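Given next, in structure tokens, is a single chain: the form predicted on its own.
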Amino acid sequence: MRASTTVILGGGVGGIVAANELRRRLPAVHRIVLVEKNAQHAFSPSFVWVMTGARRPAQIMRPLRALVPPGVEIVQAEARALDLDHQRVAADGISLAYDYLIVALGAELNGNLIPGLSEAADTFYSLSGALRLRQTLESFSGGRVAVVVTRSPYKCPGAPHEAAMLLHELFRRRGLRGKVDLHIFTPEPQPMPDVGPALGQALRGLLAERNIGFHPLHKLVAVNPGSRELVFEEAPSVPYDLVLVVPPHCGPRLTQQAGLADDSGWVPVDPATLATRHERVFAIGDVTALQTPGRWHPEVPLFLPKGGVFAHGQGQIVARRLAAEIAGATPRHVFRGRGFCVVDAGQRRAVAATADFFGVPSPKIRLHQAARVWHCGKVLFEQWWLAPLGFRREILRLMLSLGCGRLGLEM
């Protein structure tokens, strides 16, 4: 068996799973690469909990090395340049030559697109976002606060709405929710419409309980920090005294430069394989424009949403993939385009929803209502992923135990 090199980009989550499935699937001879900018490691879900006061960033961060084996080789640097044609990566100042390749850079965060967004606006979608946040919040006495999605596609659909009901959570417990009128903009007709209506309509459900005005189909087109309005297409600008942006999310310029990117900035690739165009090149997570065999309108594509539970599971199969066509057999597994999605409504409580996103004619969906087992299920989940890798294995059957097994996710 000849000896291979597989460099992954990106120390995200689909990076770490597909490192840490190679490495426990191939012998020691074959090198595993990961090449990653940041030493420390942020779980990007507990944001909105740093942003609340309910996390501090110590929490919530891990060194990168302490995530992945000690058999899976870490390049701190960035990815620079990539030559397909010659199987090489440019990374500050290294070139790493590889047999494989797997792309899972994620998705880059542009608030330079919409004028005035980045002087006026804040935001939970990074942690020095969600640190400024809850200083911001620690003096915040009252007034409309807005919470403004500002196009799609976009990451972790469901934390708009969430950020909303801990906001409200948070307003509560402060005696100042009567001083507070809050409110959700989105250029979407639904809240998380790639999930369906049923979902959309529960999350309604809840933001109407909690007295959170919820207004779709409104695009942001500028933020006046001058008069202090947010400015959308086609419908009246809204005044604001705190303005919370989900940012414009755009593909790597990588990936783009490369040729890996279509039209839209993100990389096309095999639903069932996650196969890019190019050979020996693959790309997982939020990176990838996956369209769907199903849809909810038969006139309307259908792309997987952008989320960390559909990375696992592809960083899981390219993995696998990989293993078995290094080995010299056929591989076998392929992604289903199944996940979950936990939305903390506060309160210690939780909604889930279960999909196959590959179903037809329509993705199906199955809806938890609002209990504390799924919110103890997306707190386990949290300490599941920051543990030591040889806790993890615990923390697992405690989920197990509380029933959250039925969210599915394979670990």
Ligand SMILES: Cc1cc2nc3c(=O)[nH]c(=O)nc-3n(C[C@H](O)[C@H](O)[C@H](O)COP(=O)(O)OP(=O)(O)OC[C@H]3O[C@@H](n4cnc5c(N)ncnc54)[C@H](O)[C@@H]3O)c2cc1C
Given for the second form:
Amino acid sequence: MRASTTVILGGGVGGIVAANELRRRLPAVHRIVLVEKNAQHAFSPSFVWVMTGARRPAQIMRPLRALVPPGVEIVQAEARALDLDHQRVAADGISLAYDYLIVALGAELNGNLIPGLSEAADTFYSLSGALRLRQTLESFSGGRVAVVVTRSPYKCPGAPHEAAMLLHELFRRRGLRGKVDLHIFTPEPQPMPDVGPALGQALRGLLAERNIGFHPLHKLVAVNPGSRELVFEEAPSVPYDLVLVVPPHCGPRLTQQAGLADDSGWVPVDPATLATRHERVFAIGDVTALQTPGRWHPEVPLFLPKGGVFAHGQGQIVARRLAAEIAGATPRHVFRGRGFCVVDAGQRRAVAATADFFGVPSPKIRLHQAARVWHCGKVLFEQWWLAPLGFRREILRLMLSLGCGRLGLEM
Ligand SMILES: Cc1cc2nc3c(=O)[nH]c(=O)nc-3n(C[C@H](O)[C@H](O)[C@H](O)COP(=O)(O)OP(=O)(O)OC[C@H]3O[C@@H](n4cnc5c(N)ncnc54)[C@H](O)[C@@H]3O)c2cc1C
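Given the form predicted on its own, state the structure of the form predicted together with the named molecule.
The complete assembly is shown below, putting the previous chain first.
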């Protein structure tokens, strides 16, 4: 067997899972190189808890080195160019040759696409933004609070609703809720449109119970920090006292420059194998545009939502397929578009949904009522993700004993 080198670009959720799974399956003679610009990994589903003060940053960060085994080489550098013809990656002065490439670079957030946004708004979509919001919220004494989704697609379409419900809870606990007018604005027609009408209706109900205004079909075109106004396309402007945003998401420049992305800026992949149009190059997670076979409306093509749960599952599948191919066997594992979503609703309860996104004629979604078990599952998943590699089994056992197996966990 010839020794091979697999380079994984991006050591976030998808890259970490792919590196672990590949190392478990491949003999040591095969190199696995993980290229990541940050030495520390931050677990983004917990950013909303940093915002509300339920977590300190140190509680949700780990050195990347602690999350992958010693047999994975980490190159801490920014990947700057991809030469697909010669199978090379340039990263901060280093040139890496690969036999197989897994692109797991995630999405880039760009607040500068909307005038006034970066000056006026903060975001819980980054750790630094969540921390600044926590400080702002500590001295906030009331007024209109707007959670604004700027553009689709964006990662974790449950997160803005979760953030609004956790803000409701925070203000209630501080005795401020009566002084806060809380709203969500989004260009989408309903909450989480890709997950279908039933979940949208359920989330609308939860928001209404908490007196959180939900304003669909509001596309933000500018923020005016002077007059403290949100300016929408084809809808009246709205005054605000505090604005929290989901910034516009773009495909990474690197994949666009290399010709891996299509006109949307995202990388098209085969839904089952995650193969790109280039031989031996795969893409997983948020960087991809994965069109699903079913749809909710006959006219509107449906893409898999961007979420850690899918980056995780795709990382496992690509690693298993590559390990088989390198061993000279026929790869049999295929990605089936299954995942779950848990949205924290406050008071230690969460709603959950499991989804088969490749269902036809439309994805098959199963909703689970708001319950404490899903909140506990979300906390335990966070602990599982951040635990030293040797300690994860016990946490998984605990999750399964609580009934979280109903989410279809495969960790
Ligand atoms: C507030 C919030 C809440 C969320 N909640 C959930 C949730 O409850 N459930 C869920 O499933 N998902 C959730 N997500 C989404 C989830 O975090 C992402 O979908 C997931 O991280 C995607 O994984 P990925 O590997 O594709 O990208 P990422 O995890 O973003 O990893 C990309 C990595 O590439 C690195 N990188 C980028 N460019 C370069 C370069 N040029 N050179 C080197 N390294 C580079 C980045 O530093 C990063 O580490 C949430 C996200 C946010 C922001």
